[in-house]
Structures are given as C-alpha cells and as structure tokens.
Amino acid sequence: MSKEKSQKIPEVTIRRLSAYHRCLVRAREEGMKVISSSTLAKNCGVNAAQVRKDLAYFGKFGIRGMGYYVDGLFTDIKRILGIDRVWNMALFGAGNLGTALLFYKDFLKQNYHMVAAFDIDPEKLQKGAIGGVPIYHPDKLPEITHREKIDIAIIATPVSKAQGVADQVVQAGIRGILNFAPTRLSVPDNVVVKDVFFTNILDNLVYLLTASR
C-alpha cells in the first residue's frame, strides 16, 4: 500500500498540491530545472515548511540543500492528483453557466476532456453542439456514458432539476459529480460530490472585506 493510501490526507493539502502543480507549470515554462522549497512556497503563497510537510505525506522528494527537480516533482504531483490520465466529463444544463463551461478550453491543459453535454431545450438540441461539444437529450445518457466512458458529471441545472439529474448520473455509473447547483445532493457513498456554490464564496469574501475595515 502506498504511503498516501495508508493515511488520511487533509483536503487542504490536496488543494495546495494543485497550487504547487500550477506553480510548477509556470516554472517549466520559464525553463527552470530546479526549484527550492522556499521559491515554490513564495510563488504559491505559503511557507517552505508547509510545502515540505505537504509533500511528506506522499514520500521523499527533492535533494537536501538543493531543492526539487522541476520536471520530476511536476510528474509526481500529477500522479498523486490523478491528472496523469485523461478524465472524460459531461455537462448537464447548457444554460448561461453551462455554455461558458463548454467554451472553457483550459480544461484540456489538466487532462479534463468535455466529451458531451445534456439538455432538454429543443433549440439547443437542434444545434447539435455547443463550443464543439456534442449535445444530447438526457434520455441518451446511458448510451453516451458507455460510449464515451464518462468519469465526471458537471451539474449546472436549476436547483429544481439537480437531484433528478444526480439520480440519472448515478444510475448511469458515473462516480464523480461537480455540482454548481446551489443545493446539496443525495448520492450513494461510492459517489464523490464537490459543490461549487458561488454565493458561499462571495459571502466569505465579503466577510473578509468587512472584517478588514
């Protein structure tokens, strides 16, 4: 059993690993071969001790007194996060938010591929595709899930439709859901849901702005 599988990793550590990965992307673009923990920490807005602690959950990295090989650490973090493979995604709800997500091309840089979209609007279905992504009626979900090997569902429907969509997604065998609908979804224990509630994030931002006056 790998070290990361043998212990519970704090979710905040996983979020920082994603930040380290983005910093390493920039370091590679700048031609850096080696990066110190202090430089990586500064670029990611944390301290060097935190970087070393986070990485220690997953093994030994870097060379004492020298730092980390950029390419090596980049590859290791991709493996740890699971983004060293392609993840196929499908969007549910091609409204304003959903359409914006279909045109978001940076997904491709992280090995996230939007392979299908689902909506019940006849006008959208008549278009056949949005942002180059084929759009289907939800009745075709089982067929498309099997054919495209969909890993992750992105729910961007109205609240009233979200739970029903989640039920369809689970029944189709999709085990990952990114939920933009501002409601909690009820799913089996083997399905992972991550909520993205914009108003919650704004509430936190406004609180910090108010508290800092």
Second form
Protein chains: 2
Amino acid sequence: MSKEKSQKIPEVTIRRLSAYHRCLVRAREEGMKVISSSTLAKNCGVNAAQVRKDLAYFGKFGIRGMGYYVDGLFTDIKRILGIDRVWNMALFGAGNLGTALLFYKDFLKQNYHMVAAFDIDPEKLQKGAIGGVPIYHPDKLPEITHREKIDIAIIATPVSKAQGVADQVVQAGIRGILNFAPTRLSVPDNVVVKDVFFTNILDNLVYLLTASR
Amino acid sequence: MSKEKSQKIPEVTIRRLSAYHRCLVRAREEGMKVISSSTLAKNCGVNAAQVRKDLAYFGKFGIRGMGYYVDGLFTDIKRILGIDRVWNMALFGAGNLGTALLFYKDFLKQNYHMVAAFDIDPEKLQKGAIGGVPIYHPDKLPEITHREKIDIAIIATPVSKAQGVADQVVQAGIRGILNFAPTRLSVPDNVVVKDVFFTNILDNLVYLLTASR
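Can you now output the form predicted in complex with a further copy of the same chain? The one shown was the form predicted on its own.
Full complex below, order starting with the chain above.
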C-alpha cells in the first residue's frame, strides 16, 4: 500500500477497523469461520453498508452473499493497521495513571508490549520495577530506547514536565507518542502524537447529553 | 439552541470546541482580553479558517479584524458544550485505572466532580474513601445516585462486569457513561456512551506511524 493511498483514508474508518478487529478477535474465540457484514456491523454498533464501505478502501474482502472469512479478514485488518507485529512501548511518569497503565492487561492481547518505564522519583527507582516493567531514570533514555527498540512513548507525566519529556523522546528517535498529559505537545512533522484528554472526552459526552435532552 | 440544530454539528467540531476551551482557559490565566483566530488556531494545532468555521455553527462571535473577546468566547463555548454547570460523576470499579481516575486532578478544573465510587472489594469498602471520594457497595447505587445527583457513570471494571454495571447504572437513571472497559455496552437509545479504549487509540497511532513511514 503506497503512502499516498493510505493517507486518504478517513480517521473514522481507521477507528472502525480497530473496532472490527476487536469483534473478529471475539469471533475467532467463538470458533466462527465466516461472518456476515450485518453481524460484524451489529457487534460493532454500525450498519452493514458502513462495514462494506470501510473495507472497500483496502480492496475486496467479501465472499458474495456470505460475508467474510473471519481468519482472512482478521489477518488483513491486522496488516492494514500495522498491528501484525509487536510494538514496544515505554511509559514516562509512573504516577497513579502511569502505574495503572503498567498493569493494564489489554495491551498484551494486541501486540503492545510495555518494555520500560521512566520516572525521577528515587523511591520508585529503588523498587526497580512496577507491574513487572523495569523502571529507569530518564538519563538512561537513549540507551534503553536503542536496547529495547522502543517504538512508542506513553507520556503520563504532569503537564509541566510533558513537553520536556516529549523533546527527549523525539531526540532518542521515538516517532510515536500517546499523550495523557492534558497539554498539546509540539513535535517535528515526522512524529505522530495521539492525545487522550479525559476532560475533552467528557466535554463531548456532556455535549451529547445536553443536545439530546 | 434547538435539539435539531445542535445534532447536526459534526463531532469533530465539538472535539475542537473542547480544545478551544482549553486554550481559552490558558489565555485567561495569562490575562489576555482579545485573541485572534490565528492565535487560537495555532495554540490548538488547527488553521484559522477552521476556527472561524467551527464557531460559525453557533452564531457570530468575532470582532471583525481583531478576533474574539476571550471572556465572551470562553463563556459561550462553556454554554454550548454544556459545561457551564457542575456534572457529578461516579466511578465503578476502583482497580488500578479506577483509582488513578479518583486522583485525577484535571476533572475539577472543568466542573467535573467525582462524588462517589462503587466497588465490591471488602477491603476497599472498609477504607471508606480513596482520594477523598467515598466508596460504596453497588447495592447502594439507587440511593446514592439520587442523593448525590449523579449525571455520569465512569465504568472502569473488568470486561466481564461492565455490561452488568451499565444495566444497573441505566436502571438508576444515569444517562451518561464514560466506558473504559474494552467492550461495547448495550444501552437504551436515550443513554449516551463514550468509549475510551486504549488499544484502539494505539491502533490508530500505529496506523499513522506505518502510513507515514
């Protein structure tokens, strides 16, 4: 798939692919061989036409009148999303949220491995590891990034530290950032940042609640 | 604002309004009286035309050739988003992630109050409170929902418990759910659910990393 082609695909389609992937994981666990677009749609809370349209971006996947081979579609979506390999992640800031992420089990199921955590708190460094993930001082970032082949940085520091950490992360050659610190990070164009701002998500929820009253 | 009108506004616009709100909070802290659409855009990582287009959905806000009154726009966006009042939240499942959310300070700044937590673990119930938030057994949900006027349920239970909790929450009359359990919840049409699935967000990040390589 060329860069040009892939970049035209709407972000909502990618988000839905990720949801289809989750449904296909369950379908495989249940031993299903073939799944209809309407079943897939129902399990993901969209309509069947939307499923067919989303999958059409990436070529023909369906078997006319039947649906999709579960294994085939599962493998194809993994490849499209780039999750057909292991992605190594490092956590920055082992506070309450950071610690919760170190214990988060759902990452592993989807080929996301937490390989290192960074914090400056001497007590945490003394412990050596949280949730089985080794903790290092940020001074070690360049060395650990190289040794552990870190692809993604998860920033869960206070707002005041987030940009500094992002700068160090980028300098170490990491190109993907999942940012939980409620502030916009400034990074070079070749670095991808995804923000998870809980209050923005709540704002959105509250807007929908207000609008539908 | 009529129900019909508000529902036509794209979700991305609402998400950006929430980002503008965050920038305006900072602008007010810095004592700015007027902000240009280009400054607002730059601080939020969008372009000025987008800012003007987004705000145009809700009426005329700008001062020609100058920009926007910071206080006026701040108040208007709060009203549009429905965050010009306090929203009371209850947490379900005080595990690692749930506990992190009980300590999360950014909610308070934006009129989100965590008023109760529910868990079935006798040890946690014995403690009485985590992060200053009282913990109750789910048996008390109807009583506490009424007494504390709970608007929003945050579900941070294991997947296996999430649908059961959602059913109880809906029965108690709560209409907004922020769901961290990585499974789709089935709820009546008048209930709004926002999912925060960390692995879906990572899938999205990884797709962009792969596509831009």
